[in-house]
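Below, in structure tokens: the form predicted on its own, a single chain.
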Amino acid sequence: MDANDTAKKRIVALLHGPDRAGIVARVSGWIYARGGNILHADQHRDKQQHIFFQRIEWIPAGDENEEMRLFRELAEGELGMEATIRLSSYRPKIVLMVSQFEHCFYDILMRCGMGELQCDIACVISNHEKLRSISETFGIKYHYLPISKDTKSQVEAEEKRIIKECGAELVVMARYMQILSADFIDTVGCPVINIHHSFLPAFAGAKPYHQAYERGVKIIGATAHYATADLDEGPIIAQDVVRITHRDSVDDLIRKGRELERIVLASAVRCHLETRILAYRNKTVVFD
């Protein structure tokens, strides 16, 4: 892609369902006969499932959100796929959900400051006062929520009283210490993302990098993953290891995991709002 492609205004679809012959040759053909340029293009097949999946991205000769439009009718009408069609420059509304960790949070802070995650960060949701400093350094609306069994569902309600309001697209749990509620889950409005400080579904639960140095492991591992109903066991979207041994202690495994888990759950935040995954029976497809 040359400088000048860059600064046009380019279109992202993902599509996904019933696999049949044709279905690049319609879609890259419909582009061309319009005078798109395709820039990128990719597929996959589930041969078990029988289901096709696609990201494409184009430069339009026309109007984009005409062409948009008229490409919905193309992918949903005539080829019966489900599909999420945006503009590549489209920057979504986010919420953080924290506790007391800061390094995921800090992280995720940063690479949105310097341009490298195409968001803007509505505000902030915690049950611990202890980030708001952070969160106010960077002009974040801080929200303190504390929470107990008694109080959860009041909570949780307020909670998504605040995402809805902000009119975010994404919540992204970065070390929210919290097991959120099936309810909130499906009336939140919007996916979820999780950050889980283990290879999944290894060592799942509390406390896996104690579980992991009982266990006696040779790596430790962090995953992102789209939060459900049942505890992290969502939708994985990235994951990565690192190499222990014998001589590392418990701190050793922490201080290495938040390594991991910082660079893991950019990735897969980098990902959805990049329009590069399609979730599907609990899996995903992660375009590159």
Contents of the next structure:
Protein chains: 4
Amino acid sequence: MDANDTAKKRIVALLHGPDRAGIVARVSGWIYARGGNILHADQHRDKQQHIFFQRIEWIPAGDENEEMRLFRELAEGELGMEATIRLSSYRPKIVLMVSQFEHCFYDILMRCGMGELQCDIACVISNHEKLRSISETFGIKYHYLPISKDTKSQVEAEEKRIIKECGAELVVMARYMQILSADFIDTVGCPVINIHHSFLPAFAGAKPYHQAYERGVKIIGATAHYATADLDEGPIIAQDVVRITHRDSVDDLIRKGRELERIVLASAVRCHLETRILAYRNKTVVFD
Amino acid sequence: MDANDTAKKRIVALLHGPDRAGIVARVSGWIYARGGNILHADQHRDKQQHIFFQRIEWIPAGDENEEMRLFRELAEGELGMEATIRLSSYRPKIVLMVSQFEHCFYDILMRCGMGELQCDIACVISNHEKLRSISETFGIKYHYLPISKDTKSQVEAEEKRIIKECGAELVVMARYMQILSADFIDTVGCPVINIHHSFLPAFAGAKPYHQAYERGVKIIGATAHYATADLDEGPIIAQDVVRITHRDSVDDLIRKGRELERIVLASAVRCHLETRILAYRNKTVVFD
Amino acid sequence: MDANDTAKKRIVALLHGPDRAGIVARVSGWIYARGGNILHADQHRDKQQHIFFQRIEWIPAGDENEEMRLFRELAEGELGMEATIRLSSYRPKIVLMVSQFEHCFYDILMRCGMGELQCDIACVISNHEKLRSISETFGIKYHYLPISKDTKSQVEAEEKRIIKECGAELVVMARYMQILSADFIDTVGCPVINIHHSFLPAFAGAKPYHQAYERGVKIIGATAHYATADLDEGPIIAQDVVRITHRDSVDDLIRKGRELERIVLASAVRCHLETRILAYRNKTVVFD
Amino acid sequence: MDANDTAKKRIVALLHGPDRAGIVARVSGWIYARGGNILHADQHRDKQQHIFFQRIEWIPAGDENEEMRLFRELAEGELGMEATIRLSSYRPKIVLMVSQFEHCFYDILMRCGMGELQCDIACVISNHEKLRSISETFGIKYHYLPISKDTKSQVEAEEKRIIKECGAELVVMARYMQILSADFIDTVGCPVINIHHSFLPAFAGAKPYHQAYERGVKIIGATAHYATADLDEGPIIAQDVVRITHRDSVDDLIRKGRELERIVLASAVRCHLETRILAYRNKTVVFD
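Form predicted on its own already given; the form predicted in complex with another copy of the chain follows:
Next comes the full complex, this chain leading.
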């Protein structure tokens, strides 16, 4: 876009709801009539479910907060859609949950540090002490919360308290090797993105690289998804794969997989932060 | 889409022209106001050149020919756009030009035979006799037009005559190993799609696999593009690549490249036939 | 290799058996001592199972049949290996089994016709009449054997008779939409390669593209494997994948998947014909 | 490999030289006769140039230093090969050269920190101050050496002095945006790996993403290569690519390219550190 456009306030809206004729015309006509300048507009229809999806980004002529308020009336009222409406300068706080594998953790840290991800890391929660020092080097508060079968519900309660208290709008499980309870997911109050180290739905569950090695597949993958009560069954956001051969040991799979995990998790988090993802019926629409 | 929608006449329009505010609203509003049902709409803006591009597909309420006429008035008149407007049942004739390498030729033949490509092969033009028998097995007329430096302009004139006479709307060079003159390209009267066996702009010109082997690249590619007066310089439609290693001889590169050439050429031809490609300023917008 | 080498008889051997020190030295030393010229040698060790694998290709100094006989003595006798030993000119007969989807069938036909696959198609077996005419156009005998629950064992017996009678050394299921019985697989007397239209082990069983659509994956795949008594569970030979998005309908998945199926099946068949595959413990070693 | 094998000293040798019969037999026979246990052996022949290449890794029965000395006599003396012979525990010092783009720099830092790359970063050399603080956070000495046309030869002399003084065996240009002189390359005394942000040989020189955008390619890439006197012309070690569309602005290309640059540079450095790369005649053999 023009340098001029970059400087101006932009509004991003994600809509979805029952499909019907004329929605595109109504939305674009409304913005145009109020002097707005549409920068991007992308829509999708699920023709089996008759659901309409749209992501639209524009520069309003008037005050952006007033425009957002009025647009919400249009979207939710007249059009009967669910709407997420944000300024493009949206920069939420996130919480990172990690265990001992550090590659995804480092990667998110690094990308935040370089400005690749538009968010602030409010704190780190871990069931190990291992990554405290690197966290603190980057000036990020580190909560060590070891967890056992007996303490699980208590620790999860503490985790929720921390997440809510710091105002996080997203939790990123950067290889956090504990299964979150259905109750945690339901009540944490914000989306949770998880990275699974296989090409889901293949090799769900534990030790996917070992499973892949045993089965003798020729390609392995990684999957970022929103965590739901059903382990490894949430809506898939991003996936990537890499070729392997009989020469690759389990250790090689783990090494090659680390690259995938980093890229796939970062890509999913970036799309989420840029308000590009609509999750529905256990699937996602990811506007690019 | 619904079974109902499939049966109905659909109109596809490709527009491009000077960008300005309100085009999306005007186009979608126009169709909606006339009772049309928009199935797909996708737009793009070249923000450096201030050009607007759109592909839109809809089921008109009224007579489709009348709607196409009126939409052209809107697009070309009021909006000042260049417009390609077709029924989705568009099924043009094409001419295949080939030499001795048969893989792309066979591939296009096979895809037409299976209905993957919505077109009819009007005839084959070749500077060799080699593929006559397979052409005729498939019931396709075969023109053998050998070519030499001295006869080039004369043979090209004959080729143009054949292409025009059969009413072809697209020429596909399926590894036709002759350079078409600038005059031929300018006057043949329809687009020409070529497949180049490298990842352009790398290894333009002759023997790209040998060039790639010499340079020691780790990935090779293929490129489908519209032919222009400048050899290997036309707007790129599709590209794909495959990994190679030091183990691969030039023959291996040729073998691996054949797969790419087939897929890339077929993909470019399909996008063209489905009215998905807008070429401008030596680039393409390919709506997917 | 040199033009000279191409003209000479070459021997290809695949060995596997219990790993122990000195095998590489013994094999290469044996060939060298007898004046052979090793063109390729590649080995692999399964370090968990302590199995040694080797593919070795050489030009013998003496009579190739005598060398093959003596090498077998070395491999099976002294080294205690299982051995497959062939001339590089090996060109077996194969049988194609098909139903109604023609893309893989056409593809194998085409590649055989162009010399990409070093084999002869002895005949086609199908449970439909649909592809008779194209088979016969290519001069290939077509056996129409419709199959029902009641006639299954009887039809399979007839299929086996045909396969044995024509001397086929490989059966290729080019989207043959019937489940072969465990008994058929056990007694057909030659390997059977199948193409499954998903990235196994994801979406085994029926309608994998529909399953993939439902699950909302972002990548789909195809898998070629040796058929075993356990449906979709045999040793995987080759896999490939392609990206999809929310825009892709089930029909788009089917179309994109067709490309994969063609490439993956052809690649598996080519590796098999070139004596590059060792199957063991439900996995494969594919020497490239 | 077995846990036992991991603990033992291993020797890795890279050989290349004039091809002749019996080399594989001689090398493997020599190791076997001395009680060595070969873990990996991979060879390659350039059949056009008649050059033999081998990478072999084994556990010697006796003292590893004595075995290395004797093996060098065999390789260089009897076989007339050039030989690189190292313990698998080889862990060299490297120097990172950077300018202002930090993604490759951070990435190498992070991988060293996690043990993915078996080396120590002796120091950082930069023509900007920008990355001093992050370097020093990681405890790495930072040399700020601004450079101008007038001071170039003087600064390069200082750079060479630093590189030699710290005993570095590899220089990694992690997006160092200065052209090193031919003299520097010739006299720095160790290999230099550079990352170029295009799919070489396409878009050599400055601003490759802008060039790629202008040309309208559908795929972009990155290339890691050994730096030579000819800019962007050195032996290619690793390449990777990613798809782009008309939707991608130059900024998107830069963002997508960053991922490639990180992965490709890290992969090249890893292969170098693991003694997997043989460079010859401006190409590389990379044993995997």
